[in-house]
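The chain below stands alone and is given in structure tokens; this is the form predicted on its own.
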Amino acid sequence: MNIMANGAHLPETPREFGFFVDGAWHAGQDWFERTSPSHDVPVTRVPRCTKEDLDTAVAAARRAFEDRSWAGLPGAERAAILLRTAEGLRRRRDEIARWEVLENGKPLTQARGEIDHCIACFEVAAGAARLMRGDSFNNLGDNLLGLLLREPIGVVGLITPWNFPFLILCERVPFILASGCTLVVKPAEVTSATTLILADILTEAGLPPGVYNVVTGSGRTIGQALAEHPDVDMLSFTGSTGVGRSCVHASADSNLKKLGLELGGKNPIIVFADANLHDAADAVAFGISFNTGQCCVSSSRLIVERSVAREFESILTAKMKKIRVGDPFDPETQIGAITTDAQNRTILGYIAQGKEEGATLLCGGEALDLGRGQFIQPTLFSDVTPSMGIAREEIFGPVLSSFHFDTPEEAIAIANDTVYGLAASLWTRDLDKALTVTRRVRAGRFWVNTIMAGGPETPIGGFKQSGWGRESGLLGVEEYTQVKSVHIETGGRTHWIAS
């Protein structure tokens, strides 16, 4: 038996799974193997579905949305369902982090960070599932009232990524369900231990059958064909944005379903002079680094005033010096592995490109061999210029870009110059410069003296190539529905035929 850092087991065998449809769980034919980025040893076994399945699924979900099962219930009912699952989260706390640290890499303490967040978000969208609501309009005469309705918008197609599997379907999932539509879930091949456990939790919270499926595979067959399908009313995938793209031809080819994008991010963060650097410089270094950089909102272009820039830099190279990386079962550990083989090359060939192309190298940069397992040093390059593609592209991995301004507008052009608006940040003492460059910069999530902070009160999304729409809060409920105007007439008819 494989024993690890804090006392934590290896599996012996991969632990196998099947798929989730109609209340039920279902045996695949063929399988796919995970083995452990972090570990190198086989630890789940999930089925590669079929179109046929992935057809029985979202024959599910619509049969459970037309019976109204789900969706005919009080909003405080779903909201029960919603509370039950949050406290089955609390119970499974353990269980559910060591999966996502078995299949994705993340350390311990992250995982279990997240699923506190996840915890958060069932109990904010149960929350969400009695306060939504419509409008109404008394201005229209005596005898007509105008109403607005907010109904679930149908069936659901969730596509989720591998770099948070967990966290990222519980941003969306109880929002969906608030909302009183049914899903159809996706999640990547190589992380869908924690989706599926998940659908154990809800069925035991009192979840009606046919209201949250789970079919597994790659995301060129099920994911293909679930953006592709005539009787999903709605796509939601978190992904790149070539793939979002692709989800949009899906769209438009099939029946015009309504999509929710968050695609890539090439996040500033923007640190001036008057800012307290050490501070600042603990932000970046967790802002680069933080899941291994494989984050959508990870902060890759440091953007620091020219006149503190070597000395910000002198500061922030001696922090990522002492980032801690390795087994994601030591409670020490602030990097753990990169999630895929494939990621693992991407991130090495961005960084031999950065070399190759002048910028100036100021700490990591190498592979880190730690006898088994994918691990990168964190990096940082400076003197990068905006031709250069360590500066434009998303690296997805532990590799910052360091950039220097003179001037507030130069800072803002600099934030602004890239297809993405995901995420930034902003440090500085100045109120006055701190709203200005908030307000210019175009990005969906801004932090100022703060980096990743906030809840699933607020929503979440993206500007330009960065996706479409909001998720979580009252947005992320309202997200999943569609407004219907109603007119209601008092009084006799004015007769358009004269008697």
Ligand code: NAD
Given for the second form:
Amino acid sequence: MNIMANGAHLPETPREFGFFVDGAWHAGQDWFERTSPSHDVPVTRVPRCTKEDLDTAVAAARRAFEDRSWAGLPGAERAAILLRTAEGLRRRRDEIARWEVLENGKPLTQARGEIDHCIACFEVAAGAARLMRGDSFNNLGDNLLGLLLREPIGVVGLITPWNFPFLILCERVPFILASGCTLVVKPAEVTSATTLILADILTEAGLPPGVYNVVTGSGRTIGQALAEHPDVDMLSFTGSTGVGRSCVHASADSNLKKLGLELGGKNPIIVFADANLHDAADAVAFGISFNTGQCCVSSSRLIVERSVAREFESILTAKMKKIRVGDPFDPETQIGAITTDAQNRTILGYIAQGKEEGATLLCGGEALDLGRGQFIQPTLFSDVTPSMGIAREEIFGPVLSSFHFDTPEEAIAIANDTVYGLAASLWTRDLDKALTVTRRVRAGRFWVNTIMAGGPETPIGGFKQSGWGRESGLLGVEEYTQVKSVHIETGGRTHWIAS
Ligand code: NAD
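Output the form predicted in complex with the named molecule next; the form predicted on its own has already been displayed.
Up next: the whole complex, starting with the chain shown before.
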């Protein structure tokens, strides 16, 4: 048996999954085999679905939407199923966490924490299912009453990436279900296991057949076909800005389906001289290294006040050197493997580019050889200029670029000097500065004297080229609804044609 030094078991043979349509498992004709990026052993096999499989899934979701078996339920009954799902996640927390580790490479301790967040998503969405409401106009005169009805938009396609396979799924699925929509999910090919496991848990919780369907396979075939599908009413896509753009074209060229997009980021973290520098340095180290920097909201641009810049960089360097990179099953590990070979090459390419472009390397800058798997040291570049590639492009790895500023205006200008606007963080003890900068930096999520804080109550999403729409919270349910304006006349009609 393949047992790790810390007692964790690696699978002897890859776990095989089918795909899930209309409440039943289906065998694939062809398979994709996933190798653990930390251990170099095959761990899962998932079907490469065909376009016909996708059509069957969309048809099942359409039937389940039209027959009212889900949309027609009282919110309280939808909520009960979401709460039972939360219980199911609690029971299977260790199993889900293990497959996240094996497919993604993230530390087991982190994966467990993410599942706790997912449980909270189902609980918050259950509340939202009961509280969702429209509006009324009682001011249209005595003869007319106006109602705004919120109705589920219909069949939703959901495409998710590999960096937080289960977390990103659960920041969307319960809210989509709360709205009354049905859905077809296409997870990233390399991290499909936990999206499939969720099908089992939802079924056990009582979700009617056809409401949650999963097709697996490559983005270029199945993802693209889902984005183009004429019978999908809305597509929620999370991933790269390039593919997000192609989803816009696919929608325009098919049925003008509504889009929710959560895309890339190049997120600033601004540190003023008056901040608690040790707290801020800890947050900066966490913000760039969490999930090996493969995180859409990772704070990849440090913008630090010049008067303390060198002191701050030295505190930060000492902290980043202490980050424990290693086997994700080791409870001491803080960051694990880089998830895909392609991403590993991309990150190392950016590190080489930073060195060539003349930025000063303060720490890291190398791959780590741990005998197996692919790992990269947390890396800090200083003296980065705005035109460098590492300053402008999303690296999606543990590579931080440091910029220096003299005035708050300059800090705001550097923070906004990007096509993205996903998230930002700010460190100061001065309330005036905190409020001014928070209101002027263009980002969908903002953290003051903290980083990556918040729960499923608050919506997430981006400004500028980081995306469209919001997920999570009440807004995250409303995204999957449309409003119908209803006018009801009382007291008889004033005739247009004289009698
Ligand atoms: P990606 O855009 O290639 O893939 C994301 C998902 O889209 C996967 O399921 C993939 O199979 C699918 N896909 C690929 N091509 C497609 C196509 N033509 N049509 C429809 N679907 C397609 O991104 P990735 O390489 O998996 O992830 C890395 C990038 O994603 C990062 O650079 C980052 O910018 C972005 N990302 C953003 C967030 C976020 O929440 N904003 C989260 C994770 C990743």
